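Presented below, as structure tokens, is a lone chain in the form predicted alone.
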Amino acid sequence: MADDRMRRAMIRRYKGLEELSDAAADEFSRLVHDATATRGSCSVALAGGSTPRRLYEILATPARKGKVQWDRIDFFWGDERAVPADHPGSNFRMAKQALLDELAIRADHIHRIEAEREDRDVAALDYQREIARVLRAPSGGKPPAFDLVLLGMGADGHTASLFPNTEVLGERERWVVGLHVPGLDTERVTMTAPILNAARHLLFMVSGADKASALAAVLEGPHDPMRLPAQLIRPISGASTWFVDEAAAAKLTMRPLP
């Protein structure tokens, strides 16, 4: 049976990507408002991939811009490919074009992973230090709490760059690591389960029929995080919400929230 914390995750189901993204934009705005009202600022870790892009585009529309205090948000990334910032495969580039440029976000509020550096272990350590600096936490201690972390999920059950059967899945101390993904023959830098699970709010966005089997296995199947890394993401004291479309949710048996 699935872990109890996975079963307590909130599941919200939508007809398609557009409706899902619109609802996620509402949730994003609400959580940022709550964070800034409570703490005066907000820390957000963005996700890459095709599904979050539509969310970013919606947030940047004239109808949405005024609903968020953008100048109070510090933007980070959950993971990045080992490519330059202007590369078509860069998670940073996608979010910058779809959201940050449209909103004229100040450069000192944008915290990019420099995953193209030759030594990705050093790049990961520097990113951990940057997180610690901005979130005002000791860089070698307990992970600080992001206000909001956006995550996707692949058809293989991976999230961020936590891929099946990779060493990073066993990481318990470092917040950010460099890694090689054998199945894709690619290099990445990613946040690890400890810092992701420290977040106040985790928002998963999953769309498409190709994700249906993995989504059902992650949320309702036996606990097997080496095969299904998304099962590692179980917030310690925060909340986790899954925004899924009908195609991705086709094999779920849990009743969705209204």
Second form
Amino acid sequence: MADDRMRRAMIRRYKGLEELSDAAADEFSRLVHDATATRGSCSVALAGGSTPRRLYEILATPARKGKVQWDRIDFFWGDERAVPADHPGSNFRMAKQALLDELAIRADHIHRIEAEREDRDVAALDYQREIARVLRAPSGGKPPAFDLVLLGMGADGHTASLFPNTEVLGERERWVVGLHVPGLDTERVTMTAPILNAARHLLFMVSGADKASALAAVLEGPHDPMRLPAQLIRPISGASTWFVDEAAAAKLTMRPLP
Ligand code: 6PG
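Coords for the form predicted together with 6-phosphogluconic acid (6PG), given the form predicted alone:
So here's everything in the complex, that chain up top.
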């Protein structure tokens, strides 16, 4: 049976990606408002891939952008590909084009992972130090809590750059690591389970029929995080919410909440 912390994850179903993204934009705005009202600032780790693009575009629309205190947010990324910032595959570039450029966010509030650097271990350590500086936590100690972490999930059950059967899944100390992804023959830099699970809110967005098998396995299947790394990501004291569309939810057996 799925681990009970997975079962406690809130699952919200929507017709399609547009409805999912619109609802996720509401939740993003709510969580940012609460964080800035409570702590005066908000730390967000953005997701990469293609699913979150629509969320970012919606947040940047005239109807919505006036509702968020953008100047209180520090933007980080959950992971990055080993490509330059202007490369089409860059997670930074996608979010910059879809969201950040529309909002004129101050450069010192945008914390890009420099995954293109030759020594990715040093790039990862530098990123950990940047997280420690901005979130005011001693680097190397207990991971600080991001107010909000956005995540996607691959059809193989990976999230961020935590891919099946990779060493990074066992990382318990470092907050950020560089890694080679054998299945893709590519290099990445990613946040690890310890810092992701320290988050106050984890918001997964999963859309499309190609994710249906993995989503059912992650949320309802046996606990097997080496095979399904998204099962590793369960907040220690925060909350996790899965925003899924009907195509991705097609193989879930749990009945949606009324
Ligand atoms: C990345 C992401 C990755 C992504 C999933 C889903 O760098 O690609 O961090 O974890 O969220 O692969 O990607 P899609 O949203 O494109 O399906």
